[in-house]
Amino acid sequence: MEIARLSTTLGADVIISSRSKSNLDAAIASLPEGVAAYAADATIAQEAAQLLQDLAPLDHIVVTASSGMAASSIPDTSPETAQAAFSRFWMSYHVLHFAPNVMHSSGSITLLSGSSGRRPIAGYGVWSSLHGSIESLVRPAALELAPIRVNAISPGGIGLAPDRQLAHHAGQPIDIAKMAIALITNPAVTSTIVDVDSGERLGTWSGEASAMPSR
């Protein structure tokens, strides 16, 4: 949401989108007057061609959908559990596959992958294989839909305490959407993926008030 909050700011004409009805009224109850909404499920291909044809033309899309498990370890997740959480890798598939034909040629696609992408931690063997699914799609996906540029945001662990961080913030949405809109409105950027994590598991920080530099 701090996405649409922050691009309404900047004077954009936002439009947010869920498979969940409730999600969508609780979003647009807290944010300002103005901001459209659109119930579809975009792990479907045809609802999510439907969306995107629905809404054209369109100037930029971010794909920010969660899988909401929480540890998920090769060995322990089921094939099952492991399938629902890759809908995020489809959904993210099809906004590609179907953009050039509803975007303008100078917009942009912004996915949303994740730290353990690159940076794996014992547990997470699911989550890891996600995001680096998610980022394996930015390069190509800039190669074959340019001039519309393609790039991907990695967070750290939102609202989680932080893990070996090099920077003293612990993470949050709207370090996000700052990025976001950083990559939507710089028209130079394209096949990046970037870290939005302070570092997370490169450093030695604890997160630990103790461990931060006395003024």
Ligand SMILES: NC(=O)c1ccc[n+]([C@@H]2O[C@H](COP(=O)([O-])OP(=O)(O)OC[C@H]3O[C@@H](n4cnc5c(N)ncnc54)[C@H](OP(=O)(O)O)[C@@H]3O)[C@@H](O)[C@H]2O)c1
Second form
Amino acid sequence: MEIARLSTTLGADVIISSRSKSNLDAAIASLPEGVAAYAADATIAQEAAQLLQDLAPLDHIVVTASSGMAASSIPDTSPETAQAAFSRFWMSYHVLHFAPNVMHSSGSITLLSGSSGRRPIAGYGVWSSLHGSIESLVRPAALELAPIRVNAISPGGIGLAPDRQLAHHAGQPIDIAKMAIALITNPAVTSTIVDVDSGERLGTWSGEASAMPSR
Ligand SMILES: NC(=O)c1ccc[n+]([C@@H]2O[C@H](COP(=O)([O-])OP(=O)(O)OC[C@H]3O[C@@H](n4cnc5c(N)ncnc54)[C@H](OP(=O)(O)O)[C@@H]3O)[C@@H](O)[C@H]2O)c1
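Could I have the structure of this protein in the form predicted in complex with the ligand, to go alongside the form predicted alone above?
Starting with the chain above, the whole complex follows.
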């Protein structure tokens, strides 16, 4: 939402997408005028391909979809549940696979991973491996999709209390949006993963939070 809002403010033509038309209608109602919406399930390869084809030609894509799963450990998570969580990996893969044919070569793709991808915490094994898998897409895709640029943002603790972080600022969605715009607009940045986590990747947080969101 904040990426769409900031992009529109900066003059971009923005299209948002998710599965639910009612979610999209609600989002559009709270965004600046001119934002368009397209409903599709990005876990289904054909729907992702159709979405991208219908919206072509595109300049920049940011993949922010989550799989709505709470943090859990590898021993405690059934293969079926873990596979559902990894739908997020496949959404990113679908975009990287189908987008090059429908994008301007000067464009960029930005993925979203998460701070546990490079700093595992006991009890968060599925998230850690999911975030790591998304980050592992960035460098090979940057090589293979060039000159289209491919980067990722690794968020941590966005919207949560700052008690687990170095910086005295709990990251907010607008902080992610500003980084997304920086990656989109800087033509010299590709194959990069940028941490926006107020420093928690250094091990300042042990995983003991009472209210963690699902991702
Ligand atoms: N907040 C943090 O600190 C943090 C930390 C690490 C990683 N992240 C990651 O950063 C990203 C953005 O976070 P967020 O808090 O904005 O996520 P969010 O509020 O959970 O938003 C997820 C969006 O994904 C859409 N979505 C879910 N499944 C989809 C599908 N199959 N196809 C298309 N769209 C789908 C949802 O809409 P519908 O339900 O309508 O489809 C929703 O709009 C997520 O990937 C999250 O995991 C966040």
